[in-house]
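Only one chain is given next, in structure tokens, and it is the form predicted alone.
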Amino acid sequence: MQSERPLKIGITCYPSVGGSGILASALGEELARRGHEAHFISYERPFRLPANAPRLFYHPVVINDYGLFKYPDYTLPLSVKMAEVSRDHGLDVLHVHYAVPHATAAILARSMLAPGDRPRVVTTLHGTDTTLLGRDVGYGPAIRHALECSDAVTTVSEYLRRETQDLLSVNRPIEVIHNFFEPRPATRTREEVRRELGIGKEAMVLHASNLRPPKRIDVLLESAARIRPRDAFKLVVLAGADFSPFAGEVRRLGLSDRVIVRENISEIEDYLQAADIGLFTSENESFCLSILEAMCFSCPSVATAVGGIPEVVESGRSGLLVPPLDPDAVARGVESLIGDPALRAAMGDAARRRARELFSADVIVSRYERLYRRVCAAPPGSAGPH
């Protein structure tokens, strides 16, 4: 059937370490496995995107720093590259992750093309493009316009859908398609990883993030400093950015022998399978992909009950949710899991089942495929001005 032919999907995301880029890369890989073409368009190859994989392509965007401009512009060269790839490869869909600048560039790219060459635009919101930039009068109207002109808009949580509608007054349907995670095989055993980290009988408490301010690394470290007994754990931080700004806080809290940092790790599965407890102290999250990654390895998390996290974790069943900005509550939660291995194992099993049933590639990627086919079948212009 024509409707079931393989699709050609252009994907644009931030290529740095972060949930949106990791999700977009994984989505492209899964689409390619299913016989579609995935064309990544960005200023760098996404962090976890494999090279030379079948049906996976990378098209770099060149940014020229002209003296004419006070700041280098990315949106315009991105839109030109999107239009070029769409025309040359016959893209069916441009799937952009983050509204600014990706959705605005996609809308401009589409308008550059002849009507028969125009791909549909699907915009997925991941968080700060709504919760932060949506409040800014310098960005809000542009974000709203891009969303209204997209052929479909998705968010990674029900929480973010509500925030988008409330903050931007977007007058269009928004579909919730949660994040997914499909683990790759670990390259080392649990014992090898723990030996490398110098972890013996202690509980390995794991935190993975890009260290941006909403992750509240200060609260994470303060919470770790309050865990008792002190020698019952080690905190392993998989940092997607330079951790050195927090080194002084580690020393001040007396955590130098408790905190182990690894930066820009691509083999995250090695560390996930070695962990006992996840720890996340964000003040806001649209989803928190790192929690889901831990769940896939039967690792329950202690996390703050903010944003979309309660859609991921069932508190008391597949993890523990605590109030935000409360290091004592965080520490007590970690202590309860360290001190009760049976409870930890039961929550880990429930977490893994929940991840498989609700947030697997089989479940989530199929929803994206159906969305792509639906927008491709709809009359051009049905979602907004073209």
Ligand code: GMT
The other form holds:
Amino acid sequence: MQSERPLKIGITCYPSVGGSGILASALGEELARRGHEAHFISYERPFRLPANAPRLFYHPVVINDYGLFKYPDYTLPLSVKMAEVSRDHGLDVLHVHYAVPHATAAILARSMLAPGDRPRVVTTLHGTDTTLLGRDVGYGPAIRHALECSDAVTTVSEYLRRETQDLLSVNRPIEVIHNFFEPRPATRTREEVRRELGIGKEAMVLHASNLRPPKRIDVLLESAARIRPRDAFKLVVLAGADFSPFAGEVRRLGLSDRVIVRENISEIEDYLQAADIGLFTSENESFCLSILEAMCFSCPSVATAVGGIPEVVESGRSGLLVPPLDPDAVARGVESLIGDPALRAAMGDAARRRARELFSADVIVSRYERLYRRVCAAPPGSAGPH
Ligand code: GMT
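Switch from the form predicted alone, shown above, to the form predicted together with this ligand and output its structure.
Once more the chain from above appears, this time first in line as the rest of the complex follows.
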């Protein structure tokens, strides 16, 4: 049987700390490992993207600062770069992560190219591109247009698929392809990391996020303040942003000796392997990649039952789900896992198995590869106006 030719995939994402950029970087890395070319097109090199890996390329988008514009424009230079890379490297697919403005730029790039040079456009929605911007009258129609002109649209959860159809009235199939995580080896031992953090016998409770409003850091801290006994745990916050706006709240709640913060960590695996319990109090979340990252290290989470989180965690088996905005319920959940190491270990094992079976690179990247082959085999324009 003839083997299929490797593909050339352009990937655009937000390169800074954030689940959609992390997922897109990991996808590019896995595609390159499988023999495809992955071309990243963005204003910065995605922060977790390895340097010098074969078949992995980065094409910067340069933005000139024109005094005549009150607001700098990114969409047009991005679309021009997408068209240039598509033509120069013969891209098969432009895969954009997070619709705004990436999907619109990709549609524009495609229409700038001669018919024979046009890549297929795959748009993956990650969350607030639907749940926040999709509701905004200044963005909604543009997002809807870009989705209808894409050759394929995917969402990272079934929840987000339904939200997209309801909020944006998108009249086309949307495929759910969940996120994946493939941990790298830790660079230090569990003991070394716990020593660095000053954690002894206490349970290490871990929260990792970009601290944006939907993460409800106020609820996280309020919940931590209600955990009893208070010396049974330490809360480690891996912050993808400046934590200082929350420092006053930590002091007000008497948590100064309980909360440890590390900002912009790239060796996330070091901390994941050292953690006992994940803690996530979001009020809205399409998936929550950080929960999956913890699951890969047999670390069960206490998390809010919102959005796509119930697709990631089966409550009572691979973690505990609690109602949103309820610090007492969160604290009781954490206490139940601190107080029962056997339950914690059983849930951790189940979490790790679930992560491998449903959310590994093997399972998920193969689905993206099949999707790319399918859109490439379909006649151009079959998904909507080109
Ligand atoms: O949508 C966002 O707020 C940003 C985005 C990001 O880049 O971190 O987060 C979303 O995408 C992640 C990766 O798919 C998901 O794990 C997050 O749940 C999702 N965030 C929200 O839905 C709030």
